[in-house]
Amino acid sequence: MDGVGDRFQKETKYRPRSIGVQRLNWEAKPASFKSHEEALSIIPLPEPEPKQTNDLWQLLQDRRSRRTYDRKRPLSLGALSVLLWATQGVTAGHGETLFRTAPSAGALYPIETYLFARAIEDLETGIYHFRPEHFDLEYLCRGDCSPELTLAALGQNMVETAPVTFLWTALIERSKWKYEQRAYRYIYLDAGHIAENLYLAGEALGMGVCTIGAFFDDPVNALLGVDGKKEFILYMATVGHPRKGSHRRG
């Protein structure tokens, strides 16, 4: 008997006979960007200043998942700015579409970036939401939720020690508007593109990055204040200064 994963793969297949002429309802197109009216404050991010001397091929060679961080070294706001730009920064515009550093199916960009900032210079500890169109952060929730987030991430301690944890959600209707059930395939692809950009940018900055796919969805959704249906957690990643002598993994 097929499991849910097997059925998903079968039922989201494209077949020649199943693809007809698609007419999009432009009046029903979901909003391309999200903002929180209840945000505690808005924090403009400094202009990103990526390093210009890194060799892409060397970064690809050196990239590893690094899970142990120096707890005494916070991340600078400037470094965070570079990481956010590398993952979903705006690089060009065409009409109402703002193209990003990472590709997205149909240029629909259903992935939203949240942060749990534990130790970022010039930022209070708490949950933030990144707005790429304004290149700023919405401050959503005060306080250290690292114990709860670590527990939700199946007890993976790097969440508790990392200066920042990236939390990527999907606003599924942005993609379903065009791709219907096939959208569920595309959001995971989009998240993978974004995460690899984070790995390479982190490597360029001398940071350690580790992505996380194992977590209890409902507690993370609750921490972010999303409903788990229209918007839900998809992927996570920790970032910090690697602890000297720490072991590197794949």
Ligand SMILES: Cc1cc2nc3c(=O)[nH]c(=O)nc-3n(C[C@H](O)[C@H](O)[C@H](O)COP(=O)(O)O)c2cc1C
The other form holds:
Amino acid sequence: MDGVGDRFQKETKYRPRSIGVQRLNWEAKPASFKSHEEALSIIPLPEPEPKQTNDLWQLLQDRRSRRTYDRKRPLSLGALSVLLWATQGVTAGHGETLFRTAPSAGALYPIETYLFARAIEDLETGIYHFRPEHFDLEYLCRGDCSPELTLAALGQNMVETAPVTFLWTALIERSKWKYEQRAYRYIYLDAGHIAENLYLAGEALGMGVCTIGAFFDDPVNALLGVDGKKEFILYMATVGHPRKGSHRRG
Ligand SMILES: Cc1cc2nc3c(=O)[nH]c(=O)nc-3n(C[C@H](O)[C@H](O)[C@H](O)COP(=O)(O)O)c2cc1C
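With the form predicted alone already on screen, would you show the form predicted together with the ligand?
First the chain shown before, then all remaining chains and molecules of the complex.
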């Protein structure tokens, strides 16, 4: 018997007969950007300035998922700014569309970036939301939620030791507006592109990155204050300085 995943794959297939001519209702287009009125404060990010140029081919060769971090070594705000730019930085504009470093189906950009910042220089510990259109952070929630987040990530303790955890949600209506049920395929593809950018940028900065797909959805959604239906967690990633003696090469 087909499971829900098999049915999903079947029912979201494009077929020549099902695709037809599509008319988009521009008046109903969901907002492209999200802000939180209740944010505690707004933190402008420093200009992203990658210090060195890296050889892309070498980065691809060296990239690994790295899970052991030097828990005493915080990340600088400058490095965080480079990582955020690499994942969702705005690189060009066309009308209201702000193109990013990572591709997105239909240039609809349904992915939002949240951070749990445990040890970032000049940032209080807590949960933040990144706004690519302003290149800043909204400070959403004070305090160290690493025990709850680690538990939600099935006890994977890299969340507890990483200076920062990226949390990517999808605002599904942004993509559904055009793609309807097929949007559920595209959000995961979008998130994959973003995550690979983080892996490569982390590698370029000499940092360790590990993506996380194994987590309990509901507690993560609750931590981020999202409803789990219109907006929900898709993917996470920890970042930190690799601990001395962990398996970083080069
Ligand atoms: C969709 C996805 C989900 C993943 N989830 C986890 C995870 O929950 N925990 C973890 O330790 N690694 C996770 N990883 C990392 C993989 O284990 C890793 O990519 C794989 O072992 C290959 O190693 P490499 O990334 O070093 O090449 C995930 C990777 C992907 C692409």
